[in-house]
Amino acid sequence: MPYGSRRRSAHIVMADTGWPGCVKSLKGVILDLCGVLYDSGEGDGVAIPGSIEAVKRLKESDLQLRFCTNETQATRKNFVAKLQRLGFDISVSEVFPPAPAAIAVLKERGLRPHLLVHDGLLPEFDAEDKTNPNCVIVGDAAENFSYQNLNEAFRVLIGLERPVLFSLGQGRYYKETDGLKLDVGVYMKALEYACDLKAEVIGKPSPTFFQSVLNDMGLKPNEALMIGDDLVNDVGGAQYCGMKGVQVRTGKYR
């Protein structure tokens, strides 16, 4: 249950009364990954106690299960391989990160990206035309968020007649094993401010992103439950789409 101020407590209690009906209609569960199942960090990171068993129990139930993440530091294949090494029974087809969705948008709109992303994500875009870019894609680039790289992305955008900025998520921060780290949303906001534009978010909490997961499950929003550690992007995004949202007390939960 998401935390809140005293002013919101009555609303939260009222929300509690709806849970029995929600459980009866529930046909699918969508899980966030980082902060819910594992904490990223040195090496593969570490599984959160009980998370491997929780995934196993969900898979043994009659509920559909998918994993919805804003992970943008590795290709989907390499990311899932890491989760498998940690002990999770997860396949590539069950995981929905922003990069494949972004590539679909590029193809649909005939766009050529300038990439400000983590080196581990670059192979996802190998097949895309990046010459003479007419848009910028920013992901969680970590150490690649240097002044030089941010300024290069700024120059691409400011030089376009109709600048287009895609952000692979809009999180403020996330948790690694050695503490909290700034997330992509911070740098997205810097480019928005500098270029006087609004980024198009691909990833949570985008309704289109959530709907793509629901479509894959063949479920209506009221038949699915989203579990995450981010009150805005996980819980709030799911609730905006008509799903139920639950916040865990791990990961970035404060």
The other form holds:
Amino acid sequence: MPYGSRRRSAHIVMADTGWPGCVKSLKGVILDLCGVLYDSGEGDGVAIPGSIEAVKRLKESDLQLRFCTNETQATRKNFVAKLQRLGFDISVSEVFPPAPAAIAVLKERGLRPHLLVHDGLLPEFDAEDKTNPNCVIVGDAAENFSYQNLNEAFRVLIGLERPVLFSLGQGRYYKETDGLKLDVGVYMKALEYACDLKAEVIGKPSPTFFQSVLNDMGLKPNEALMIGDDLVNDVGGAQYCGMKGVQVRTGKYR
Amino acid sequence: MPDFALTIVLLFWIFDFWRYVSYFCGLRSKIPVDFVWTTTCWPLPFSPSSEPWHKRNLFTLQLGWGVDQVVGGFGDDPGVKAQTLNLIRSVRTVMRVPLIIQEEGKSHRMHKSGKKGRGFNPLPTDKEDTSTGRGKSTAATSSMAGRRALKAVLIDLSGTLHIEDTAVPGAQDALNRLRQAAVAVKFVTNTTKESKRNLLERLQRLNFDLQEKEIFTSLSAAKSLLEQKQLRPLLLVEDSALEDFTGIDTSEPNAVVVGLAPDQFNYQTLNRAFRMILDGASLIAIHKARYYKRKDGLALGPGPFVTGLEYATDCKATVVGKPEKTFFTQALSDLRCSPSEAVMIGDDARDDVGGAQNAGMLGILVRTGKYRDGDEKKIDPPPYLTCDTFPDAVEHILQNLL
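Next, give the form predicted in complex with the partner chain, keeping in mind that what was shown is the form predicted on its own.
Full assembly next; the chain just shown is listed first.
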């Protein structure tokens, strides 16, 4: 059971090194957004009490700060604007969502995507060639996860000789103000099962995704710490890369 | 005659009763030892042979309760005579039990030899003696041995008896011939959107001779699981399948049943199902097919959505359709026959044949419907038999398994 083991190892890391020793080598902090700094929901959602001040204090420290999110319901620009409206001191260049990483992969491999994503994310892919698709990108499409849309994605995949499915994250569910909602991972699994294939995950907990953030900070994994509410994707993924992971009891934590 | 006998019995009873009362009241010092004679021998006038056994409803009689009860409706005050008559009938029945068993054995043998005599695929005499040890000799020794023979044939529908609206050539005749043999027949199918009535109408249009009660679908299996566990489901099935769930309470659901319901597989409904499962509702899948063929191309089946919900909630769905073992045992349950006494005919190597053989039945794969070259190699152990069409399978059963 990965849950239990990862959780235990998180505790062991903390217990062995303790905060002081840990902090000495620490040069950067990566924060998850949804569930750590704010809860999403109607409109912009709500900031978690004290988190705005906490981000401010981190910025005032010597530590480098980045935000690593699997948010795929809006373009990076709109997403950051929303966080700024909530009162967070965040700029676009500090935020790492999966969509820009996916676009880099598409360019690298010369793929043309069929998109099953949230309407809010579509502008991010405006520049991509989407004719005669040879891969499928699935993001957190929320209301767009209709049978019709899933079927279209399925038909693209089943019609390909070598089907490629990218999933922007693999979360099971997340919390909105009105309750828990199914995340992209569920639909990724559905398409995987239907087409008998394995999706490539872009975003947390993919090591390449964490590495791109570390590269941006110019840090080694053991110099950084990740704070998140998702045991598998945030804490587990970061620790798998050699970073330290901190689990918070907000957001989807149960 | 009954009235005369009744009088004698009543006299014996009164006599016995009086002796017992007097013993227990201390008027007699010795317990009456001859009571055994008086209480066991009085039904002799009604000896079991006084009425031909075949005129009786054997089933109810075996339960010790005659069909011609004199006791009136519930709540009526039955008269002494009626009560006595009933008691007498019960005892007569008990006395007749050995006779009934004997006769049943006889009738079984008669039935078997009668079938062969009618000339449906008569076995060559040399084969009859050597055939799988289930031949005439075993049937003749005892009725229990006769029950070891094949008792039931389960038949898949789509792809085996018909393909869409065309019957497999000769399938109707083959079914009729199978029906004349001494085996029960049941039709088993994985359906998520067609009710039994729909299936029945289609088959009858194609001139197949069958009844609704002979059809067992994955929807029936889901219903009986719900009844057995007393669950109130949220039904993610198409409207056309709802009629197979009549009588099931769906208020305040504590279970999620996933069939094939494109209209219901939207984000909102799946979220609702997801939250219910997280709160402890059980997840039941009619089956887990990946996709199916529609007129406009392939379309997602229930499997992907079940898998998604399993992933989201970290639980395992209970699958009720083929190839689950319970599906086959449930289909056989009301035929009162064990899997080793049944054979399954189908066009799906994994779901029909593999599933049936896993449940302990024999599996016959037919090369119609969804069969593709090499399908028989997909399962281990391989099918008991692979033949071209349903009529060939029936022929084999009539020749070798009965």
